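One chain comes next, on its own, written as structure tokens: the form predicted on its own.
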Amino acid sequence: MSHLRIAGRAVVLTGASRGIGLSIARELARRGAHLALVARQAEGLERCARQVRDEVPGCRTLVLPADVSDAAAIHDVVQRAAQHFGGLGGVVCNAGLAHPGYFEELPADVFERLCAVNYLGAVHTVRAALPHVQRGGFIALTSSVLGYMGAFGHTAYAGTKFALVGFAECLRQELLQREIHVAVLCPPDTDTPGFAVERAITPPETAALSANAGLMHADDVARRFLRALERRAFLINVNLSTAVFHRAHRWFPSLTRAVMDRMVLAAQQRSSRSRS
């Protein structure tokens, strides 16, 4: 099967203006596409769209301020971008949110602003494009390593990760005779403005997973997930670590759960003879 073709295409991205999404818009450039950006704070986005057209100069790009939870907003702004560019080659979902913590200390707005932005948000955003995109192009969703397992802290985020495989995987099916393909980017712990937030309020058992996992930067999580859309992979990892972890998982799920198991209950050891 022949290469993904980015270039010369219009892509909806949102989650555009820091972390991943800026780094995909940036790589997204370097490959011809143009960019509909879409994010709730338009000063990030203009900064955003400057530093892609600094450059990319042939790279045109249409900055839409906008929350994906809100599906008459999302519907408006895609509208706008479909016309803009005449329809649309593709469509990146990486707008997001995590809020690690205990499940039992957790309100339920947490739930459901994440589920709202997380999960909600692409399928809103999903159901606007579709009709615009065009044979041959592609709809991608941002869902994470806690995508296909779980982990101590995240409750309220896994959930949504897991429901945007799961969504993915039905679409993909679905879009086979209108041929675009559906790829799904899960990347581990990623050096973001929005990951410094988290770790102020993770819980001890989850950052002694985290150490052991490391921390990708944006740039290289954006590299890899473009090579690999290219060429047209559904569940893309992007380091080694995390696809032998997903193939270990899937198919020795025990022994993952295991040792992680062990993992947690040490955190909690040193953090019980911390308080006494």
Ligand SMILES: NC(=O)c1ccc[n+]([C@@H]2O[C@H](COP(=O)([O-])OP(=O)(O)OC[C@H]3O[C@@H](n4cnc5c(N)ncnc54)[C@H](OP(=O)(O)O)[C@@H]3O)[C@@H](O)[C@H]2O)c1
Contents of the next structure:
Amino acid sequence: MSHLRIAGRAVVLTGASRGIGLSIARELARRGAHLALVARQAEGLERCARQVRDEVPGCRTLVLPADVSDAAAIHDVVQRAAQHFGGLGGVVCNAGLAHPGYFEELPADVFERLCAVNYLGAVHTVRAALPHVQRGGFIALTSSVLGYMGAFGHTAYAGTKFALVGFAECLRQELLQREIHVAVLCPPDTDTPGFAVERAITPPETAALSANAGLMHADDVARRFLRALERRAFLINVNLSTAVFHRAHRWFPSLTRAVMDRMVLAAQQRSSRSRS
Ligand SMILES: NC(=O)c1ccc[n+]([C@@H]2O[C@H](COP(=O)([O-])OP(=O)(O)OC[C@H]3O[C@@H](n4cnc5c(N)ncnc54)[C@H](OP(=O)(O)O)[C@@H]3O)[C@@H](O)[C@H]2O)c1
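Output the structure of the form predicted in complex with this ligand; the preceding block shows the form predicted on its own.
Whole complex next, starting from this chain.
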């Protein structure tokens, strides 16, 4: 099958103002896309738009502040994007947030907010955009490595990211005939403003699980994501260790769980030693 074409397409990108979304915006622009940029704060979007136009002067941008958890607001901005560009060539649902913590200490509204933004936000965006997505276009969703494996401290977040993978699996089949490609990006820990906020409240057991994994740069995540999207990949791991871990977890889940359990128990022993 031929490579997916990005050049000349108008792409709606949510969560565009910083972190992984900003890097995806720059990569899309370098590949010749025009951009409808969505996030809640207009200021960050304006900065993103200026940056991509400075880097790629031919890139057309449209700044559309909206909260993805507000179905009516997202419907409105997506209509404006489709009208402005005369249709859409792609959608990247990237807006999202994590909120780690011990399950018994996490209030119910954290679960509700993460579902509303991470999962339903993507559903609202896709629902609004699909009537305008041209044949040969694409829908991409940012999930996480926590979209295919669980980890201590992420009861609120992982459910939303697993949900995105399930949603994408189903949507992929429904859009086959329209030749709209569906992809789901599964980044590991990545150095972004959102990750810095998350890290400040991360339990020690959660931190121990990823202590040796390092942090990816958002530009590397975006570049590898776009390369894989162009090759029409479905589930996109952006480095070798997550690709290997994903396969290991699929084929030898008792082994990967045993490794993670040891890391969690060792972190808990360290914590109780330092408390006593
Ligand atoms: N960083 C990581 O380690 C990592 C790993 C795996 C997956 N991910 C996923 O990658 C995506 C981006 O993460 P990031 O680390 O780049 O986050 P980030 O630095 O916090 O950026 C989040 C972006 O989403 C926007 N946003 C947040 N809530 C929104 C809402 N309700 N409506 C519309 N826009 C909203 C933010 O702008 P406003 O605040 O102005 O709305 C911002 O543009 C998320 O889906 C995250 O779950 C991240």
